[in-house]
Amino acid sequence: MLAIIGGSGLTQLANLRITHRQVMRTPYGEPSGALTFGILGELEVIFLARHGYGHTIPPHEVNYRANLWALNDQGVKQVVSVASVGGIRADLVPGTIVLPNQIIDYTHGRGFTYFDGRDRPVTHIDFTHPYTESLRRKILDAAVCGGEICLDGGVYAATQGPRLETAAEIDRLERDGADMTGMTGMPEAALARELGLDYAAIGVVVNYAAGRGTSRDAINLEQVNLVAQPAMARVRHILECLVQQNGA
């Protein structure tokens, strides 16, 4: 089963048809809400705001563990996550979407393992590419079939927030490689792996990072929700398409 969670300008999916709602306990406590199932295309997928359904809860205090527990609970073998993030390099101008491919943690005091405690052994899983590949290939062909540009790679810098970045710390993270920035690629990607759920990101570019283009002086945040909405409602097109590929 596919497990889509939606961040910022994401907190539902105005194509799925819901059947039930169920709340979850986990021993990792509550995941940001109740698992939404319902139908995309023609096939049964779950989907989970990471911010809760009214967005109340800030990046650093999203329950990771508890969110990924709950899917992987529900039999979810691959996970599509949804992220706003803000455009480093060049060509992520607002409105572009991206599929990152690596990944820079810059968080910190999360919860970011299972594999913590004195009564199980020390666990390493490897983590050279965070996203999986077959994943991310099939979106990007859901996003060729669906008639929507989806650019193809990108590093992905996760920053604690839940304040944006100074025009400092953005030079910064150019200089480490970075392409985008956002706050809640991590600990999410390594639990994934830690469960062993196929995983991959769908990143929104939804303004210039702080320095870079119409956000030199400032970010217009009344902005970033205007170009959010017709860009989250190009990725619902593409998951729907994904969804039904995954069903061909």
Given for the second form:
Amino acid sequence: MLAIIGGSGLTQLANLRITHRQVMRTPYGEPSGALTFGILGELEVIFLARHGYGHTIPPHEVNYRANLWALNDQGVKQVVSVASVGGIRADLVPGTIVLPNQIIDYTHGRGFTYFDGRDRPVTHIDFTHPYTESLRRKILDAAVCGGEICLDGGVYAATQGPRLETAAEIDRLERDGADMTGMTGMPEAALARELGLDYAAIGVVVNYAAGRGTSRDAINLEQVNLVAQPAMARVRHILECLVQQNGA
Ligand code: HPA
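Just the form predicted alone so far, so send over the form predicted together with ligand HPA.
Okay, now the whole complex, with that chain kicking things off.
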């Protein structure tokens, strides 16, 4: 089964016919909210709002371990994460949809592993390619099929938040090789890998990163919402096509 984790701007899937909701408890505590089961196209999917359905959980307080654990517990095999990002690379202008293929992790102090040596033996997962390539391809195909433009590849810098970056921090991220920045990509991707789940992320560029483009002097947060809404509608369309293809 496929699960969709929605971020800012995607706290629900308008095109999902909800069948039921399930409150979950895990050894790591409670997920961000009840899992929402529903039918997208013809197939059952699970939706989870990463920041809670009322968008009350900041990025550094999301219980990533509980979220992935709960999905895995329900038989999920593939996770598509939707996350808003700030664009660093010149072509990642607001409104762009992009599928990152690499991650640099700048987060700290989050529950980032199931293998902490207490309940489970120390295990080192391979994370050379943090996103599952076959799932990335399916999403890219779904975008083509749905007539939506979706850029293939980019380095996602996972920052701690909840504040946005300084202009100098963005310069540093760029020197490190980052193309976009967001606050929730890690440890989510690594935890999915630890559980053996397929995982890919759809990045929605909602602003120029700090110091770039129209964010040269400041990031206009009202503008972010205006950009996010139509872009998330395009993401929903891609997800619908993905589910249709997956079931075909
Ligand atoms: N930085 C970090 N996270 C973000 C941004 C940003 O500019 N935009 C959306 N999420």
